[in-house]
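Just one chain is shown here, as structure tokens, and it is the form predicted alone.
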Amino acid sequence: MEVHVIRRDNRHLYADILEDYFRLRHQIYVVERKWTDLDRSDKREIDRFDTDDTVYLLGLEGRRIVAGMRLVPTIAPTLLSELFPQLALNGPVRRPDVYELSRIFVVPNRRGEHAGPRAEAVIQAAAMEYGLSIGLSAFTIVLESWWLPRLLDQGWQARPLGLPVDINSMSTVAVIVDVNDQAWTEICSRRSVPGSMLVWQGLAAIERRVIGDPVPAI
């Protein structure tokens, strides 16, 4: 699995994959998770946070989607600022060096893998790599509370922005996660991710920090 970076600059190279991606989101979030408020007649799960500024990280095997994640700049409207502001006691984070992660998924037949690095770990390590590459300092995430210990266990410094709130019968919390070299090294080492996973097709001119492939021993 390779994790492709899809931004405004190279989105034209992934038009067919993005169409599959939005339909897959419908299958996962509307059909599987029963988030029926997101249902649309065209069977694409797409919302106001899918804009030209949104970045997608898609785990691909060939042209087939295995995993995905959405990154939205917090200076733009986000899930936290627009839908769940009650989760941040001091108000939603709005900074150019912080992005919100959302719509994190792995396709059903690749969940709970035991051979090699799990797709879930690879897509999360790729998010940390992307943040380091473009100079971010943190991510915010709105998540179900049971996710928090899992983030900590993979070596991420995740701090709640407020108290958990019951939303649609789910304990939900907003967290901020530090983006730094240690967080990337820790998840790679603890989850057997071999190193740099990102593919920057069509983005050669973008200024970014190159993250080294070797993972330092801990």
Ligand code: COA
Contents of the next structure:
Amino acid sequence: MEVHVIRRDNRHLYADILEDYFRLRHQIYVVERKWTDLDRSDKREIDRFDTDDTVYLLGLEGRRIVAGMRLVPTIAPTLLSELFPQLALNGPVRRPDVYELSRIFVVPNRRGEHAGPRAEAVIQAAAMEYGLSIGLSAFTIVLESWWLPRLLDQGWQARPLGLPVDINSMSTVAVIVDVNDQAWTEICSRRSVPGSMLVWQGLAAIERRVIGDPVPAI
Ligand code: COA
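Please give the other form, namely the form predicted in complex with the named molecule, since only the form predicted alone has been shown so far.
Every chain and every other molecule in the complex is listed next, the one we just looked at coming first.
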């Protein structure tokens, strides 16, 4: 699996894959997870946080999607600022060096794998690599509380932004996670991720940081 960076500048190279992606999100979030508020007549799960500024990291095998993650700049509206502000006691984070992660998934037949690195770990390592590459200092995440020990166990420094709240019968919490080299090397070593996973197709002109280089100013 390679993890492709898809953003405003190279979306045209992934038009068919993005169409599959939004349909897959419908299947996973509306059908499987039963987040029925997200249901739309066109059976694509797409919302107001899917904008030109949104970055998608998609784990692909050929043109087939295995895993995905969405990154939204926190200077734009986010899940935390618009839908769940009660989860941040000091108000939602709005900083150019912080992006919000959401919609992490692995396709059902690739979950819980034990041979080799799990797709779930690869996509998260790739998110950390992306954050380092563009000079971010943190991610925010609105997550179901069961996920928090998993973040800590993969070596990420995650700090709650508020108390857990019951949302649709699910304990939910907002956290901020440091983006740093250690978080990347820890998840790689603890989860057997072999190293850099990102593919920057069509983005060659964009400056990006090799891990270990000084962090650029945003
Ligand atoms: N509630 C509680 N625990 C959950 C869960 C849920 N909705 N989804 C997964 N878990 C737990 C599993 O019980 C499992 O625990 P175990 O290892 O002790 O059995 C563990 O997380 C691993 O989950 P699994 O699905 O087997 O494998 P994975 O690590 O490869 O993938 C996800 C994890 C979350 C990426 C995958 O389950 C998925 O894509 N789920 C649908 C999308 C989703 O809910 N994403 C999170 C919100 S955006």
